[in-house]
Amino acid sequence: MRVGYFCTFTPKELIEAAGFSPFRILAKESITGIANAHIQSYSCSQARGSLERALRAELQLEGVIFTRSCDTLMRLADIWERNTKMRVYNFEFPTRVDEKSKDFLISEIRDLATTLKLWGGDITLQSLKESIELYKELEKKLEELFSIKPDYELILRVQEMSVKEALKMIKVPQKERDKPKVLITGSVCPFLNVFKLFEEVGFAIKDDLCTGTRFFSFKYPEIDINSIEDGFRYLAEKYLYKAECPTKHYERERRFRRILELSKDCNGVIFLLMKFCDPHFFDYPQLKEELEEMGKKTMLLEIEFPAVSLEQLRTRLEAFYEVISC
């Protein structure tokens, strides 16, 4: 049985430990004719496209976990519960991310574990420890893979299957010849045609995307897991110090410092932002200014599916390639 989730702040290890298969819900490149009757047209493609899949009965899930992030996703939870037969759970991940949030997050993780049990799962110390280790192994392999050559088709697939199945799929390739490298930063982009354009134009890619490296970028706590409560504490610390997201508030501009650090070995930075994704657009002006002060060339690509023109994107990417290759 599968349990759906949307956000990379969702502790997938709990879902796996409970005996379910975590399934990340992402939009497809299809018209959102049914969803448009239930959700505002100024909602992002990810929200409308995911709801469309649910209303078309494409998603066979035991339940869905909505993790607190943007306002759109929080309201989508209400619409989802009202218009589908799936169970819905709201996981209240803290908006303020610091040590003071840890106890609250532990209590939320404990409550999620109780909910998964009510859905028919059973979390034991052994299953939790095994799940934590398996995900750590998966994340390390993905990190190695993406340091050589990102594979966005693979990472989208592994987010829709159990961790054991995902581990079997990862093959680390040999390093390619050097190409102009760009950092792509933004929110969700589950549309493979966009990444194919980057490769066809000639870029090497490094990313800070919700459907890319943010899925597997963590700092791992040094905690011995001798009880289920130890496991909950481990997960709280792990997810509090994962790759940063603009839907959260961090001390000392932690997110900005990470983006600036990631960009150091890149020729340019592309903001790949989904239309109506307010948290990322709020960050854009200041991040653009700081990156350009470092001497980085930047470009904003705003996308919306299925209305996006891939040929228009190609033209803009080719022009940017010329700029950073000079």
The other form holds:
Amino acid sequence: MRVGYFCTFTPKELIEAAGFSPFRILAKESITGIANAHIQSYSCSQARGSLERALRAELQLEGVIFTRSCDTLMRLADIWERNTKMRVYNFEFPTRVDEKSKDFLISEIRDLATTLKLWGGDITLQSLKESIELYKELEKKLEELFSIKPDYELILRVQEMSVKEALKMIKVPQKERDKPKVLITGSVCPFLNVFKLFEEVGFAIKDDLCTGTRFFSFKYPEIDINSIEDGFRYLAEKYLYKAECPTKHYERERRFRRILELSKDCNGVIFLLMKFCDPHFFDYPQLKEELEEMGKKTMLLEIEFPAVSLEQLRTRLEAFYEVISC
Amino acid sequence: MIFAGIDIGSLTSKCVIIDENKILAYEISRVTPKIEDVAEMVYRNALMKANLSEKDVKVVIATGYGRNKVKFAKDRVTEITCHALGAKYLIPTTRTVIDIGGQDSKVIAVSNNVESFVMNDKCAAGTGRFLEVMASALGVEVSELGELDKKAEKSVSISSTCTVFAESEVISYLASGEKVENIVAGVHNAIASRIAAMAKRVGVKPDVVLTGGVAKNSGVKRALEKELGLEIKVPEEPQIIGALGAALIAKVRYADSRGKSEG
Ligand SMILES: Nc1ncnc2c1ncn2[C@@H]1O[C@H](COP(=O)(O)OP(=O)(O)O)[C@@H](O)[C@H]1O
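How about the form predicted in complex with its partner chain, since we already have the form predicted alone?
Below, the chain from earlier opens the complete complex, with every other chain and molecule after it.
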């Protein structure tokens, strides 16, 4: 049985430990049609496209966990609850991410575990420890793999299955020849043809995407897990120090510092932003300025899903390639 | 030595033939869905004007929306780089290029090469298409828009950026008896404010050069100058700047390849 989630701040370990298979919900090929009757056209296409899939009964899910991230996702939870038969739960991940929010997050994790129990999944110390270990193993492996050559087909697939199956899929890729490298920053990008375009134009890529490295970049706490409560505390710390997202507030510009660091060995940075994605767009001018001060060329690509005007994207990417390689 | 640049746009195809020092000939024609044939034809016609044949040409470079369909070109370069190089060649003080074509528009910051650029979105607002739709609603030709703009006593305001909505605003002005030239001025101001917003994202440094077919419309130049608060230069034949840039790249590529084989 599968439990859906949207945001990488969802502690998937709990879903897995409760005996469900975590399933990341992303927009797919279908053009928003039925969903337009329920959601405004100025919501991002990840929200509209996901709702479309639910309404077209493409998603077979026991329930769906929403997190407090952007406004659109919060309101999507309400729309989802009214218009589908799926169970919906709101996991309140704190917006201000620092030590002070830890206790609150632990209590939220506790509540989520209780909810999963109501949905028929019981978490034991054994199952929790195991899923925490397995996820750490998966994340480490993905990190290693992405440092050699990112594989977006793989990373999208592993987000739709249990961690045990996911681990079986990892194969270490070949190293690439030297090419101009760009950092892609943005929210989700479930469309492989977008990444393929980057490759066709001749770029090597690195990413700060919610469907890419932000899925597996964590700092792991040093906590021995001897009780379920220890496990909750472990997860709270793990997720507080997860790769940063613009929907959160961090101390000392944590998010910007990560992106500036990631961009160091890149020739340029591409903002792959989904139309109407407020959190990313509000950060964009300042982040762009800081990157340019570092001497990085940047480009903004605004996309909508399903990604159709690929030739326009291609021209922009080719021009950017010409800019950074001359 | 002879070089050629071919620019296959969304509406027109252009070819420029150059030698080491100057433009020898150019040709502009409409695009039909068979892009391969269009490229062939515009190339042959330009050569004919220059009294040359294909074998005289050392290198051909293609650019524009249909660049990948020009099979006889040695290489393909985007219109962004080509417009920048073409404008810079004719007006060496160029720092900003605003290219408004049939279906897209772009603003390019230039130093020696392209520094950065923005392109307009999917929709027709801010492109030649917008002006074509408005001209047809007003019952005039796009080539008359510049002159009409000069006769305007005032400018109506067009609030919609969307082409479809703007068209219905134009039609309702007509219905209320507004003079065509005043509506034309309003249309030019609307497109200028759209382009200026894009230009400000890149940063506007003088000299600003306007290229692409729409640069032939003096009303757009007038409105953009007002919106940006500075003078804009327009090359004598703004529509061929992309093709010219491609021809200049052809020249450089040839020199590079000879440099390599000699060294
Ligand atoms: N003589 C003219 N006067 C005013 N506008 C013109 C003239 N000729 C062409 N245009 C405008 O130029 C546009 C085509 O520009 P062009 O740069 O050739 O486009 P593309 O490169 O996309 O094919 C047309 O949409 C039209 O609005």
